[in-house]
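Presented as structure tokens, the chain that follows is alone, the form predicted alone.
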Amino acid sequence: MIRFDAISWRFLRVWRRNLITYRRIWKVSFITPLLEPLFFITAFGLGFSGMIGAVAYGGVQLTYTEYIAPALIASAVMNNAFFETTYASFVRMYYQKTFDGILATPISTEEVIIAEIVWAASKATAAATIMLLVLGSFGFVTLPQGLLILPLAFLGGLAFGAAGMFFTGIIPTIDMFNLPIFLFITPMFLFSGTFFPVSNLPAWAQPFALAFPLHHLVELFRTYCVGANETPTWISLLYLPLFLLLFGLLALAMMKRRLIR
């Protein structure tokens, strides 16, 4: 049973915990949001965009480089939280023992699990961050309008966080972390309007696809970055965090319960 009068700002010594030790390779890791997005623009955007010429979205004419750049930054915000909370997260906690290092404090639960959850989506919006300043230093987002995007960045990486913490807690071994990635995470990087409009699904294709976490996240960036969207902007900002809400209690439920077995 979660124990919502055992969490306090105490969960912030265990994100504490979590930047020292990654200050140690965070030049490494910063490698991949810095050059992702060049790599990305170079194969799609500038190789397609002579083949594909202007995107029709939200009423306005794109480029393909100006309609995938928000794209690639949302992806980046749900794999690198997604990531965190699964394969790192279950390292700390099954190979290295650092959760049952930390459940001998005064620490509860319920704040470890809050606290890998944070740290998750902090560093989403760290890597959001450079691939947004990497993407406007070329022209393809608007800035400084397009900073806009980071507290949105964050709440993103909360709610990807908080569904791959869910996942750890159900997942019993870490090869079958290959299982939500495949299932869960790879068709809303390809259906969620990163590539491709929305609309140019099939009718019957696109409910499923406007329930994808990633789509919403994508149509508030694009917001921000270009001006267009075409799912209203109150939908997208109701739908982040009462998927925030559900898989919060459902990884606070699923992880408790590993923890404590």
Second form
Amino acid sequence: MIRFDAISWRFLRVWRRNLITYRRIWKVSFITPLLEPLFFITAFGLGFSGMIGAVAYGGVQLTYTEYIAPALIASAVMNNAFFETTYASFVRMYYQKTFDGILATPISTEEVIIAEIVWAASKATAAATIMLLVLGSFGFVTLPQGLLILPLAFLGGLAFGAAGMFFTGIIPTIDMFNLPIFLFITPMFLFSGTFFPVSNLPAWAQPFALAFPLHHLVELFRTYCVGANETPTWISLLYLPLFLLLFGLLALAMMKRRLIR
Amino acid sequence: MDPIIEIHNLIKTFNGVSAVDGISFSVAKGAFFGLLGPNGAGKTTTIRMLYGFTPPSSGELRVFRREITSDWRWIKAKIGVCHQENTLDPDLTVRQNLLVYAGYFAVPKAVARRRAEELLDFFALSHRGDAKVMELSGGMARRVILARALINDPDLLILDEPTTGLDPQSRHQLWERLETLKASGLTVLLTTHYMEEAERLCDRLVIIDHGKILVEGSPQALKQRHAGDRIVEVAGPGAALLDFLAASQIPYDDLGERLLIYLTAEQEIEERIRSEFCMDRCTFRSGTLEDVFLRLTGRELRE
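Switching conditions: you have the form predicted alone, so give me the form predicted together with its partner chain.
Full assembly next; the chain just shown is listed first.
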């Protein structure tokens, strides 16, 4: 079903279309990544740190704000990418008929789908960049290795964008995105070692956390922000591309089935 | 003749149901070709196969003498499609819609800019170039879609019900533009529900129903063959008239309250009906493509 010979760099033309739209509202789009980390750091830094003290993680002692700062960026990458290829792509596909227009040109269905996923990753990376600047200015990011977060954010954005695109390929109506968000995104946001180390979970629950892509993105971000981790870096670096490959293929297959009538 | 479209025994089935059931036709370079049929006849499916959106189930389909399945990118680069629905990008302005679309065709930026201005001018849209698409009236939006379909300077223009839902002013304005394009030698494939539109624009057309071609020919020839030159509509026909028609072997359709009599150019019979059977409620008129269409596809509702 998927035609690999129909994939070329022309997908960048569709990516550019999304960029042009984004530039019209970029000031609004930048507010969330700018303020979100400030809210979290203030709330947890002021409200929580007195109760928690230090977090023992990967053999080092971290303040609670140091611990969650990298996870905040990783969660933002997940949300930005996943929401872009679910709600935003669905609106373009179903309500605006943007894809129908594009598919009457020399662009293939595969290229449209890839463009949407790459765009989601780009938007997620833009958000990660702003958050990195904000959190970096508070000293939560070790430089220069902290900059490695940006290419990793792009990789994570591709992975979550592909997962979102897969759901867009199978979901009957836009309201039903609540389901993957409740069953997939929310548990991941809570149990991926974001707000507490996975090692604090009971032994039976830990493998589930390790299967979450967000866990691996958080681990990689923390590795380069504070220099410690609980999961070997190579496992995370292997897991995310494999997740992307699997959901990328699933997204292409399901979206093609949905679009081509 | 240089064929732009060659279709032979084309079939498309969806879950075992044939939407297009073995149609064959060809369109010569420079022709204005009509694809007519009731709702659900297979028009849009045929068009979608033509521009490589829907893969055919079987049959031959060549555009510009190339196979759509293998040379789809090359073919699509030379086609302009004007969709039935509004597929304009509501996130972009009118001008951006044209420029971004040119990008999908990899038209060089400078060329795209020049062409966009020419097209905005041609479709009387220059003053709305920076308008948001959502602000446009139905007629304007339709013109933008048409302008966008021409941004790649296509050799084949596909129009899927281009004037559906437009007011008479917008429709006539669009027809004038389409006639200008036709005069410039552009090959056009048109689907429409408006017989007046097909009659005015098309050199040749096919009427399809249930996925099959019923007839093919020029509007003039089809009218002659299937509607007759003259038509008499009789309201509340009497038995004497029916007997006369049967005895004279004149073709007619009995719609219950109304009778449609199909006559040749011969004056004699028309005069006889006028003097003997039409005391008051008769209408004498020329045959139209609409008569052809209704005779061939039937009068029952489709949806």
